[in-house]
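Just the one chain here, laid out as structure tokens, in the form predicted alone.
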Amino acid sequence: MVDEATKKTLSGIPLCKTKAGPRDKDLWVQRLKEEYQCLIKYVQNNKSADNDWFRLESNKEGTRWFGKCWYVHNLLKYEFDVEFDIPITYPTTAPEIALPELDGKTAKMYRGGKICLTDHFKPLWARNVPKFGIGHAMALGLGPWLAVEIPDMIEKGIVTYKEKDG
């Protein structure tokens, strides 16, 4: 079900231990520490492999996440805003990652620019509660989605390259 490259990526992301969501006060603080540790390690691994492709930060409570993700295609960097909220039932329920500026541009997306992860990612997430966290959602959800959808949208002319100012 999971290819070797994905297994290698996953093996480098620490697993979360605390089963807690935003309503769990003190336990949520512990879970957030684990989430940040996972994300930091995943980003470090990506940078080491010359595969840096996103930046994330959260609000003070750790319930709203936002940042940038990018995909390089034919040596051009396509950058998108990324955002998601932590569901109240987290970590039982995976976050719904959104790229708002792509809303309505592909069939593999829901209203508000939420990417479609139902077929492949959500069953995997469900089997790995509470071990999977935000880093895993990026690695197994957004990363593969970008790799499939962005080149397709570029080829169809739906997404075009924007030159960055200075």
The other form holds:
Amino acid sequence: MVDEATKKTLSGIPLCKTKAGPRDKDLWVQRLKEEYQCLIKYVQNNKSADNDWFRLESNKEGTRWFGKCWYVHNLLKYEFDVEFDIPITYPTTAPEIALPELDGKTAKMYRGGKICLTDHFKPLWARNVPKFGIGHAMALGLGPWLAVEIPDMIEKGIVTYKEKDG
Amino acid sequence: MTSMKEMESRIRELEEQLRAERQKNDQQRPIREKISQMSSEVVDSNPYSRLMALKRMGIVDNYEKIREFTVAVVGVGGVGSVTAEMLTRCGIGKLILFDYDKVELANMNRLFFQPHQAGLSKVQAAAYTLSSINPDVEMETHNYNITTVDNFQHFMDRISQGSLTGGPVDLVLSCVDNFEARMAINTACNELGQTWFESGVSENAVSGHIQLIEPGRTACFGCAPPLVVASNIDEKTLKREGVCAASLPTTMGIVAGFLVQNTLKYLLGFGQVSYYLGYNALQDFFPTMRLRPNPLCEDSHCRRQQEEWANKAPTNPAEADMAAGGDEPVVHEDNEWGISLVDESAPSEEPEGAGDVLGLVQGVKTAYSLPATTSDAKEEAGALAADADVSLEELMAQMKTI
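Having seen the form predicted alone, the form predicted in complex with the partner chain:
Full complex below, order starting with the chain above.
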């Protein structure tokens, strides 16, 4: 269902405890702190494993997230903007991660550039409510998606390498 | 400088053309005046004569009452747009449409929208077409995503205050295409005690369903993992490579037809309303059943509604029956598909999960199973986010500088 590498990554991300969504006021603040702690740990893990692949930040309410993710292919680094909203049904439903600049460039996306997840993602998420958080959605959703789709899009010439300006 | 002049004259030219096109459209547009009262007179000019004939035929007692009802349609895509058109042609009092999407050429394999509407918001394009079909229907449109914090309260307010008399709408129809939006509707309706119909078409386009949800009385959408009508396709032969979803105008039209048929029965009080009606297109198999609420539902408002129903249920024999497990014998003339309600106490085929509590009919299953208890001792041992005395601001700052 989930490959060994992903399993190992997952085991390194702390779990959330508070079942609270953005309408839950104080409890949501508690949950947000957990989310940030999980993400910080996950990014630190990635850095020490020389596999740093995303940065995220949120508005102060923690309802809208944005940042960058990158994927290295043939020694070239391809970077994309990431964004998503936290739905009011969170954490019962996972956030729908979007890469807006790739919207319309691949069939493995829903409108607005929301990535199309595998059949395994939703059951896995549902079984782990409320323990899974944004870090887990990145590790289980966006990570594997980039690994499959980006090399394919590069090969087809849909995604091309851009020199970093300045 | 000549180029500037050229541009100006070109603009004037285009403005002329635009005016001409607009006039053409306007000439095509107003087709009839509003009609203040539904008449059953059978004349070519009466758009309601065939509907009012339902009274004379003894099917419906009070067809004209349809003008008092307000229905909210959430999601105006392949199912929702056809649903809205059917209700408009039936002369519903008011429609409230919600959708954040735009019409695209990729939608043209479905019904209702037309290529020239590409780029318009779905609710705007739909309202325009629908009010030209039947100007008697009051239209209210909201072009936003209901699942975000910014819009959800407004969505709830329109459900609870959007009717023709400023009260709750008579029915909410879910015609959305994703789990998140369905859960958002479920959350709203559980909180408000609002009756709604869930509908859906599978991503492989060959099955669908409708489901009546009366908070507290029937299973809510969150009482169990999503239900799927077994398509009897071998999973291994189902190719998903390179695509997210398929769709067919046929399946969507059929599901919209089921949805509106049951809406009319529910509103006008005729026939029998289906609690759950599935559709397997490959075999033309239509399972039906009633779904009991899950006493352990994760949604506290569902549990609250269940208590409220339990307190008033025994006064009504139908409710007592529902509370007792809804196993009143629904006897069909024939039963060649071998459809039967699964007894709660009988050993179930599904290994685990809340689906069993519901009493699912053969041919319908939950999309996945959930662990019986939410806490898994081994996993809990995994590092939990520490309860450190750091403020959210500090964490946000740390994340930025990492």
